[in-house]
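Take a look at this single chain, the form predicted alone, given in structure tokens.
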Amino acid sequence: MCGIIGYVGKGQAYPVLIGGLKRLEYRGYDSSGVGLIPSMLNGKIVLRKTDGKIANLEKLVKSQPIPESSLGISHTRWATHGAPNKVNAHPHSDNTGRISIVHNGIIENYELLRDKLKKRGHKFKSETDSEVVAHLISEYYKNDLKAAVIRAIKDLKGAFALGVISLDHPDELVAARVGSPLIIGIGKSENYIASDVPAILEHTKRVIYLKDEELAVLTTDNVDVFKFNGQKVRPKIDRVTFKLDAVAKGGYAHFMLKEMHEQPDVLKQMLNARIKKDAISLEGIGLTDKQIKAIKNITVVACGTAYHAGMVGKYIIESLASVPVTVDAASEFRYRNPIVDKNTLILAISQSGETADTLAAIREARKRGAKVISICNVIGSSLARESDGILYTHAGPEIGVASTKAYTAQLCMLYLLGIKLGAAKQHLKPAEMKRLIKDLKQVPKLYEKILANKNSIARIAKANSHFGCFLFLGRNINFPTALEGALKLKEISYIPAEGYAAGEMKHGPIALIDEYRAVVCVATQSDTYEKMISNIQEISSRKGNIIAIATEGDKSIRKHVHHTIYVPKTNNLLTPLLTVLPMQMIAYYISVKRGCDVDQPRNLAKSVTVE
């Protein structure tokens, strides 16, 4: 969850570190800190740490200036062990103050290690698991920082990405990873470590995606990478393709608003790249057409918003290809003795490709012989490296914590996969396939039409922003849309919200309905439209305040509801691509009206890299 950035070079470290932290704040913003080795050594590492957002750290450094330094590490925290305060903020140091570390992840055996180190005379200041790492490195240090880090790592259980500096090595930065993401940036007379590319994109586009159980030693002019057994490896240097403005707001009030508006282009680019003369190209899938045709069942594993995308995917694939699909919360998958084998295709979905539970799920599946295909946005991620095939969505960086464009890109990829499967299995007739592809190509234009109606949607959202509880209802393929709408509202406005299959309303949720609740109903034209209208009438008779998301031209629905948001008419199977956009906009404008932090909602971080 946390964000790390480190620098070694001929320039000044602090401006690089603070700028990088700002671009990593979506990974955590409970507290932050920097640790610097002064160019004029004075016998200690200079630390500045504070609770709250990175702006607080900037204020602290302004009031307590730091010396010149060309080597440093920094950290923005999402709290796991210990309250978000100055003492628990990173970097953490050993008792001598000569070694400092930053850490992302969880050390599962930290209590055992802490007790052992205390008996050896080590004194701890914080409540964190991370501080153990600094003391452990100090315990093993014998004038070789790399060797001490490797030896300390062997004692650690859990997931971690580490940045380490020492006063005895004022021109050396050591980094290591197990389970948590870490990249190396290659510059000119300067090098970097970071949790994610945006932190260093201003300075370099040449990166090394550090692999699991690898360690790197960075100096001003060199980067050496080793396995934990000490064997030197030759890493691949990749070039980042997206530009710096992709991680800037670009004149929008919030990243979330910008990313909602980017969705038409994201979908257009994906469709242009993946559809060739009415045929679907799934380059990267890692399966031949014969293997695709032979797929008998699919299990989707994902978390959060990606899980909702997987639920839509179930409807898509079963409808188009007649292949049975189960959808599992990745956090539960490996704990229930899942029944998968070599005949099961695991479809993993994750925006970051670093979601700890999803990675654990695919590792369990692969142990049982299953093949893994992943849908992911981040090139070089752990999920991409550990999968048999990878379908990149290429949605670009998503900075807003509440996912928008990554979700719709995942949906789009699932439609492409469903069409490909349907064609391979000859369940989808050529004429139907051609018609569906044609309709899919129209979706970006339909998005632009919905976005053009943003002022009307904003008025409706703000008019309902005072309600203390929301219920989201949908049927069939738009049931997952109701779940996603509820999640978006909860994430960024803190209003309690539930998503339900509308047919289940009478089995409990109807007890919530009164004049103090708002109900958002997905009621587009479909085979279940009349059933949905019946649900709406039941809500209306109990004085519920209803917002309907309906198909353009449906004027009759107005007599049953308080507000109507229209989406353009399209193939019913494609409606989740359209109905989710008003859901995102409702959540956004309610959050703005309530004065909430849209891009950095409390207690959340963008990538959940710990269990």
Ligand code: F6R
Second form
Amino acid sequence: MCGIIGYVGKGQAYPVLIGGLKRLEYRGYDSSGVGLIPSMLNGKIVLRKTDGKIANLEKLVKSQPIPESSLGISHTRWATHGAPNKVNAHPHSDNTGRISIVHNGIIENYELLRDKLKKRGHKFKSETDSEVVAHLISEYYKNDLKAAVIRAIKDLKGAFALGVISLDHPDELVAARVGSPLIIGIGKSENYIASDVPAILEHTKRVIYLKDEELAVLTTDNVDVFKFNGQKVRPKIDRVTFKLDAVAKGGYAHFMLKEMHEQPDVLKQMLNARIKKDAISLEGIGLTDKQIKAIKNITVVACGTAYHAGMVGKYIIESLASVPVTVDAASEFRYRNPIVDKNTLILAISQSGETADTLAAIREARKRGAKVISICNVIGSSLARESDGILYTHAGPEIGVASTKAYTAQLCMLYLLGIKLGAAKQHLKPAEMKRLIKDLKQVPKLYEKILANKNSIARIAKANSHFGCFLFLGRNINFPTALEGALKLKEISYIPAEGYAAGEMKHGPIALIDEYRAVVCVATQSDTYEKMISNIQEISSRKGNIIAIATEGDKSIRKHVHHTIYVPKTNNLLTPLLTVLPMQMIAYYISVKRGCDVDQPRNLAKSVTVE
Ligand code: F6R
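Having seen the form predicted alone, I'd like the form predicted together with fructose -6-phosphate now, please.
Complete assembly follows, chain above in first position.
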């Protein structure tokens, strides 16, 4: 978590930094700060720090104006060590006040280092792990900032992306990374560092994705990249393809709403790019057709919403290809001695490609000899770089903290993978494959239909927004949809919500049902429809308030439930792609009605780069 941005150039640093922080706010938003080397050197790094959102920092700078400066660093924080307040906000400085740093990640051995440094006379102000980095660099500093940073890094354990400035080097910005993401933007007579591309997109599209254990020295006209042993490397400069409007709200009230509406296009683009004359192209997967055919079992590792996508993936792949799939929460996988070897294919799923637990899981699996392929949205992310094969979802930047389009893009990729695998294994007959591809291609149009019904879904959501507890039920391939519906609601509206396999209801959750609960039931036409109707009747006779997500044309369901949201008819296997949309919309409209911060819910951050 946390976002950092730094600037060195001929222009003014502050506007670039504050603009960049706003675009990084999705990474953390409990406090923020900026550190600048004034153009007219006066012996001090100018610091402005505050708790709360970036708007507070802007207010502070208005009330305490800053001098002209063309070198600076800034930070938006998601607290790990120490409360979110002004003192713990970044940048942190050494005792001389001549060196300041911003840090994203966790310094695991900070207590040990802090104790050592205290003995050497360093005085600490904050409760953070990050402050130790500033003192350590100062300890090793002998007129060469780059050398001091490299030396300090040798003592650090953990994950970090760092931006460092020093009064003694008023035209130099030093950056380094281990584990946490960091990119460099190449401008004209100005250069940037940032945690993510959107922060600098307004200024440049030319970026270097700094690799792990690399350090960069940026000046106005130059960027040099080094390994930690001091060896200079020639970095690859990439050109970002997405446009600035991809990271703007574009007239929508919230990023989440915009991203929900982008789903038809995201899927359309993926299907157009990946389906060629009824054959699936999984370019990037890093496996030959022969290797795909030879896959014997798959273990999915992922977190949160991506984990739910993996659960749907299990149903898809087992049904289409008859290949057994295990789905593990990445945070559990790594600590339970997983049975994984060179015959296991690990499938990691992640929007950001920076989730610490998912990365740790694939590293563990690779140690045990497994091959790793990933479904990931962020190009050049750590996950993409560390995988043997990568299937990019190309959903575009997802800014809303609650994942929407990234999830449906992950599902779509899992269908493509399932079909490819099923065909390779000859489990899926050519005619079935053709039909499924045809149905899949229809999905974007069906999305438009559901989205067009948004006023009615909003009405239903608002009418139920007063309930203090929600239960989400689904069966079979829509059981993960129920889990995802509950996750969406609780993260953006703070209403306690549980997702359950409907068949499990009698084994406990039914005790929750009374007139004060709302129950969202996925009851689309399928082999388990009758069973779902029985569950609905059980809830109804206990006075639960039921919202059913049903197949268009199913009028009879209405007599059992309070509200019905229809989704168009499609192949049963594809229903999770459709049923999740009303779930997202229910969560969104309830959150809005309750006055919650939809895009930046409390305590959360978009990419969880710490354990
Ligand atoms: C929920 C949500 C999170 C993420 C999870 C994994 O809406 O966004 O649960 O899905 O933190 O993140 P990625 O996919 O970036 O690995």
